[in-house]
Structure formats: C-alpha cells, structure tokens
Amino acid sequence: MKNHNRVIVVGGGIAGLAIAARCAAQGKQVTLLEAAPQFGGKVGEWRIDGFRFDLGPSLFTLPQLLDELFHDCGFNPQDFYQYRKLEVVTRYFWEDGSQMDAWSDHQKLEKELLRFSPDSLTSVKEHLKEAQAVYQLTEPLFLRRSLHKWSTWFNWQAFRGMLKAGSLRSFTSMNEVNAARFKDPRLAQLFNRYATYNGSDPYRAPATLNLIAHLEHDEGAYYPVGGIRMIAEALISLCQRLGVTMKANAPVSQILTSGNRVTGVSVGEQVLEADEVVCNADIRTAYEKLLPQLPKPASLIKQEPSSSALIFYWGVKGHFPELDLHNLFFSDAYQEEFQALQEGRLFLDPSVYVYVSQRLNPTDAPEGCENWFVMVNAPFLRPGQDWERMKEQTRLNILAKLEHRLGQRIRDKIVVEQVLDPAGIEQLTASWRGALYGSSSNSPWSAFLRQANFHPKVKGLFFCGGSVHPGGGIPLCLLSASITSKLMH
C-alpha cells in the first residue's frame, strides 16, 4: 500500500464522514465532496425564530461505537461531545387511554410492567434475553465483517452462527413471535414498532430484527448534549483534525472508471483522480446517477425500497407535561397502517411518534415554548401519489390524535411549522424513492444480504452508508465505515 494512496469520498454523511477519518489515520490522502451546503447527511438541523430541530434521526444507541472511531483515529471522544444515558428511552400512548414508559432501569420497567401489565413480566424478561442472545450471535458475523467475502463464513464464528441459525427466527415474522409471545396485543404492538427502525414491516420482517429491543432496553438509549446534530459536528472537527480536504457544495456527477479499476470523479467539468473512491451516496441513486457506465446489480433493482417519513417541525406555545423525549402514540390498527404503506398509501390513523429535544436541551425552543418534531411511517415514492392531499389530510389526523389523547386544542398554539415529505427528503439526501433506509428488510434475504461495501468487478471502488452492509441508522453507518476501512486496508 502507497503511504498516501488519493481517497475520494463521496458523501458527507454519517458513513461518509467516519471513513473519511479512518482512512486519513491510516495515512491516505482523503477529499470529502459533499453535494449539500454542509455535512451530515440526514443528521441536519433546522433553525428559526428561536427553535432548534434535528432534522432526520432522534435516537442515539451504541454509543462505544462512536467512542471507538475516535479511539482508533487516536483522539478522546469526550474532547469532542458529550452524551447522557436516557432514564425513560420512550414513552408509549395508547387509543384506550393506557400509558406506560419504558425505562432504561431495569428495576423500574419491571415495576412499570407490573402497573400496566402484570402478567406480562416474565413474558418480556425472556423476550429481551432471547434478543440479546440474538445480538450476541450476529454483531461479531453480520454487522462487523463484510458477508460478501469467502473469509467471513470460513472460521469459528461463522460455524457457531450456522450451527445456532434455528435461534435466529429468519423465517418468522415479528409479528408471529410477538404475537405468540405476549398475552397483551399493547406489548406485541411495542416490540413489533422495531421493525421501523430499519424502515421495514413487522408483519413481513423476519423475528431476528427483534434484537433491536436489546440494544434500547439493555444497552440503554442516549441523548448528545446539544441534539443528534452534536455526532455530525464531532466527526467535521475529526476529519478536519486529521486533515481530510473538505469541499461542501460540490456535487459530484460521475464516478470514473477505466477497465476494472476506478480513476477517480468529476465534479462538474473538473476531473479529480484517486486511487480509492467511497460512495456514500445511496446505492440506488449512484448506480442510476454516479455509475451510468456500469451495469445495475440485479439484486439491487429487485429489493423493495424502505419506508419514507413524512415530518412534521412544529414549533408550539405552551408546556405539555404529558410528554418526555421520545413518545408514541399507537394507531388502533396496526397490521392495516402498514398494509397501507405495501400499497402506498398513508394510514387513516397513523401512529404518531413525537421527539421533544427541549426537554434535554432547553435552549432548543423559546421561553413558554417547546419544538416538536411529529412524524409518522410514509411509503416510498411512487407515480400516482397525491402528496399535498395526503400531507393535508394527515396533518389533520395528527392534530385529531394528539388533541384527543393530550386533551387540549393544539392547532392555535402552532407557532412555528415546517415539512418534509419523502420528495423533500429525496431531494435533500438523493435517497431513492425517499427510501430512508435504502432496501426494507421484509424479507430474510434482504435483511441480512444487503449491498457489499466494494464492487466485485472494478477494484479501488467501495461503498458504505445506510443503503449498503449493514443497514441504516447511526450505529450501523459506523460499522459501514469501519468494514469499509478494514477491506480497504
């Protein structure tokens, strides 16, 4: 290895920002292009009339795997941010009026389950220890090493993962074992909203996604002082410790290739040579936008897009108690809201996730006010859809909802309000579709089988970020990076 090979990254994103730091620790000669104003990806931040917003994701798990980026870059993480554990990490609603929160304290979520639910104790305690057993397994095969490299599966822990595959429930739904799980369909409901996480449907994904309610409930959930937007500004000031080149407004049209080797980018008219090119742009979009010269994975053009997101920034005068940081408020329906986004369409009585960050960080909202981000679960785009009815017609859902459950008219004390529905958020991310996750996991193929972090054909080429091994999400788009540097290492 040359001791300043030329690395291009393309995409200042969450992935796209940690591999730019990895590589320029081991020595490369890193350039960051960013086709927005600034970096982060979807970990923006909206500001006005004194209300701060994070734009894109609220909840912080695995925060070693932040810790250990910079520990590998040879930094102090606490040099750079600072973050807290969640003492309640959600606070769940209900139709008939039932509220339980979900504590990060053992002790107290067992005496909350035994409030709301008190045959369902033991019920969750087997539940919560079969995911962390699940996590176990997978985190060291499948969310640190690339699964598209002979030498994952021949060693010793890829033979104990074959011979526990059984465990892993790949050919079960969630739904199927929750349902079968739990006595109270409230708490099926609770460990079935997982699945979202990844930006697919409980009903179609398979059971082993359930470990996502270990990394909550036993690794425990964080908030960074500040907001979610504090993780992009660290890994800016890292990258521009170690020296990466840093350009923002600088869209770049096509990635080059000669024969099987990439030769570098064009940014405009201007042609930049590398050695290595990163794409972290969103799979779909670079092999449509980036790698016209290059034919589609066949894979790739038959997996399902995730689910998108249609948010709400509300601004609000007043103070609601009722609410923590994160809550949820439970559609009555759940199987036919996300029948609905299979179909395209958005549900009738949508469940409503709403993120207070004032409550952590006060600063975030004026004085007698607080900022609501308000989403629900959108489908991807598709032709035919009637988007300013549907937002129209699901604001008015939302409003309906949280009045009923919270008891007092909000729609007067909106003071402040933005949208973002899946064309903005394609717009913003070049996410395809508005896809926030890339591919859905519905089915055990694609939750498991997703994009290589290099292309087989064309040497120097790699990819990470949310829409490639091993999925989207912070944490993940950490462990892209990190299988992305070790393969090109």
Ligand SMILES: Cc1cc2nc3c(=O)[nH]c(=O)nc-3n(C[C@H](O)[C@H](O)[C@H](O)COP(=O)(O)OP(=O)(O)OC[C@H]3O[C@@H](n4cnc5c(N)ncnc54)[C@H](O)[C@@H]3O)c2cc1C
Given for the second form:
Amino acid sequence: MKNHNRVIVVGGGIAGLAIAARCAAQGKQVTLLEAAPQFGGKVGEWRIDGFRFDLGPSLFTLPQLLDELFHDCGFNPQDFYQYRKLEVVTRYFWEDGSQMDAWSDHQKLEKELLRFSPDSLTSVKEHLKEAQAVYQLTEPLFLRRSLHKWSTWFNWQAFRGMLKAGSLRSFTSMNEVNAARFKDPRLAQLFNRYATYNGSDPYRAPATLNLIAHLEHDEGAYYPVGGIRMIAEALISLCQRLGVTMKANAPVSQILTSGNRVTGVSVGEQVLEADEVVCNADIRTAYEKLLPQLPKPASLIKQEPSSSALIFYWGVKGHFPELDLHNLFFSDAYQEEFQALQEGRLFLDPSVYVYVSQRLNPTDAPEGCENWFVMVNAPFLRPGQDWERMKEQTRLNILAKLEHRLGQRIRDKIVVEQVLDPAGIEQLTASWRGALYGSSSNSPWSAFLRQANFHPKVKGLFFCGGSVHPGGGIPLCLLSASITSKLMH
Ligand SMILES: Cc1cc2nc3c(=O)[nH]c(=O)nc-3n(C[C@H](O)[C@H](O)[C@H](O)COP(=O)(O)OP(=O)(O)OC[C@H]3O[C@@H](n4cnc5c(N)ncnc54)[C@H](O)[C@@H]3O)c2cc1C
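Provide the structure of the form predicted together with the named molecule, given the form predicted alone shown above.
Then the entire complex follows, led off by the chain already shown.
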C-alpha cells in the first residue's frame, strides 16, 4: 500500500511556500519547484543603485495568519520575523486639496473625522460595525473551509449563516451601499476603494466586500520589519528548517496524470514522481500549459480576470514630508476610472498610490533620497492594447498629478526608474493576463466559481494560491494553504 508521502509543490509563491511547510510539518517528503530564480512569487523585491523596492504587495493585514502557520509547524514566529502595527494606515489626498489620515486608533480616527467631515462620523461607525458583522459571518465559512465539500454546508454554522444571508448584501454593489450611506462623497470613495484590494470594481462588486474595511480599520494594518519581502524570506527559512527540497530555476512543463490519479511532474527532460501534487501556479495558466490532458472547467473560463497594475519604482532625490508610508491620491472621476479599466484602458486621471517603505525601513534608500513605489490600477492584458503608449501617457499624467499636489517638480528628481506593467507581471509570475488576484470578485457568485482546492476527478491533485479558493492577497493565500493542507491530511 502506498503511504502518500511524496509531495511536489509547483510554484514557490507565498501559498506554495506555506503549503510546502505545512506538508513537511506533517511528515511528508516535500519538493518545491519554482520556475523563477527566486522563491516568493509576487512577494519579490528589486535592488537598484542603493534603493530597495518591494515588488508587489505593500500592505500586510491579518498577521496572525502568518503566526498561525509558524505555530502549526512547531516554530516560534518571532525567531523568523517581526512586524509593527501602523499608526496611520493610509494618507488620502483629494483633488480639491483636502487630505485625511486613516488612523488605526479609533479615538484618533474619530478626531480626524470630526475635522475632515464631522457629519460622517456616525455613518463611518455604522459602516465599520456592519463590516465587522459581515466578516464574522463569512470568515468561518468562506475563508476557513473548502466551499466544495458537503461538510462545509451541513452544519450549524452554515445554517446560521444562511439565515443571515440577506445581511451580506450580495446583490447590491459596494457603491450603491456606500453612496447611500455617506453624504460626503469623499468617504464613499474611500470605502469604495477596498474593492481594489482583490482587483474588483466597486461599481459592480457586491457590497459584501465592504468587510475588507473592517480588516484594515479594526484589525489593523502592519509592516514587517525589513519590508514585505521579509514575509517570503521567513517562509523560505521555515521550509529550509523543515527539510523541504527547494529547487529554483525549475519550471514544470506538465503535471502528469494516469487515469484518475496524479503521478508526478515533468521538469525539462526529467520526470519526478509524486503521490500528491499541489499546484500554486496561476490556475488559468495551469490549465492552459501544465494540464493540457484535462478539460478546462467552464466556470473558470467564463470568469473575468481581476485588474492588473502599472507600477513605477522611482528612486527620488529629496525628502517629501507630506508623504506617509501608504498614500493615495484619488481621481476626481472614480467611476470613469473603473469604466476605463472595464474597457481595457488606463484612465487619464487615475488614482495614484504611493508607497514609501523607506519611512519605516530607512536603509531602503540612500541618504537624502526616498524609494517611491507608484502604482495605478490597470486593466488585465487584452489584444489590441498599446502598452508603450499607455505607459508613456500615464507616467506624464501621474507626474502632473503628484507635482500639482506636492508643489514640486518631481520629474527632475527621479534618479532611478524601473517599470512593471501587466505583461511584466505575467512574465515574472505566470499570472494569467497579468491579473493580480486571479479572477475578479465583481459578481455575487465569484466566491463559488473560484477553482476548488482539489481536482474533483484526479486523486492527489490539489491547488492553492491567490487564483483559487478563497482568493488573492497574502492573508487569503495563507488561508488557501491551510485549507488545502487539511484536505490533503
Ligand atoms: C502589484 C501587486 C500589488 C499587490 N498588493 C498586495 C497587497 O498590498 N497586499 C496583499 O496582501 N496582496 C497584494 N497583492 C497580491 C499578492 O501579492 C498575491 O495574492 C500573492 O502574493 C499571490 O501568491 P501566490 O502564492 O498565490 O502566487 P504567486 O506569487 O503568483 O506565485 C506563483 C509562483 O508559481 C511560479 N510558477 C508558475 N508556473 C510555474 C511552473 N510551471 N513551474 C514552476 N513554478 C511556476 C511562479 O514563478 C511564481 O513564483 C499584490 C500583487 C501585486 C502583483
């Protein structure tokens, strides 16, 4: 009898590293294969001329999920990384010259709201209370378990959830709820913004996603000492300590099956046998390239990819005290911005996000300089787009917006520049069409249409990561690995 001991993990993103660690901690013999020269996937970094930039994610929430992983594997997380809670989560700027700090401390936030928009205080409290209730209702069902097992649905918790399903507001858009709730359109815009945390559009995504505001405002936002990349570094160390065999520069060309069983993978000329294979590669890419022998699920093909991003990594000379760690310069025409993304275009006046990790990690930029990660939401890749023109135009639009708001000529102060567009994201991480979070959550059914964490017909074939259940973002990727490891155990 086989002991189901040999596991191969395809892809060393956050979820791939986490599942490799979990399987190794369960006593399995684990090999982790990564196509790129480095592990970590989207949680990468760039170092150029004394500047360090986090490549993709910049915001870290629910750190307890990372701690949970280390504890579950028998280690003390503090031996691997440290993180700090942010005092100001995001500094918001509007075109009319107004500005607001989203304090994590509730009393400070109240004071700021009384200054910024006194009439909105009660509505904000109401909104966050409702967001918390929705999170508490959905977390045990949608985030902690596989949606594709009967056991998830036949229990008291699920029954309770169904009784309260109306309160999830799945059939009303985020903007409909937020525009009705906040008299001040700037606050409706601020809370609409959370749709972008999973690459969705607030004018189409269900109001259920308002729960994301609870995570940031009540649970808090954090910063790992040394940068977001430290999360990947910590997971790499964990895998090494647990004896995972880790191979970089090892692109898997096919996941092999025989009848209704997985048998291993091929890497170049080599065939590696396995009892179980976990695919962390983007699910659409996986079905296109790694599993050509299996039919592609219709639900997967129909789904709209999440939005992508266009990022400028700028080493900037000078000091800009107006900027905090996370800064958002809103567009005046938010709905038009999302309409443009839906049509595959970049908007002329996009909302601009600026992340300056040097604020908390002084060595990220040389003396007298700052490292700016400047990002706008971008459409996923489609035929007919002219990215060279769009990048050139957007660069100028961003500069004009920031220069106007900060009152300085920034273009002359950029000493280092690197650009990442959707094609670059696809090339670096094999993400289908450069989508950041797999499929979007623009439909009330999105959560149910995401790929399950296992293949229904092929024994031993599992999936985890941001493009499968429960979705994208670092916390959800960690949950994905946790759900998958339970299914495998
Ligand atoms: C610009 C940007 C901003 C973001 N901002 C945030 C944020 O602020 N907060 C947040 O929580 N999340 C954010 N995210 C999302 C977050 O980064 C992802 O959801 C998460 O990192 C995905 O991890 P993953 O393990 O699913 O996959 P990935 O990181 O995509 O890793 C998949 C890995 O599989 C490898 N691979 C693919 N095919 C093969 C193959 N055939 N053989 C071997 N290896 C293969 C790839 O090389 C890659 O390393 C952001 C993402 C981006 C790009």
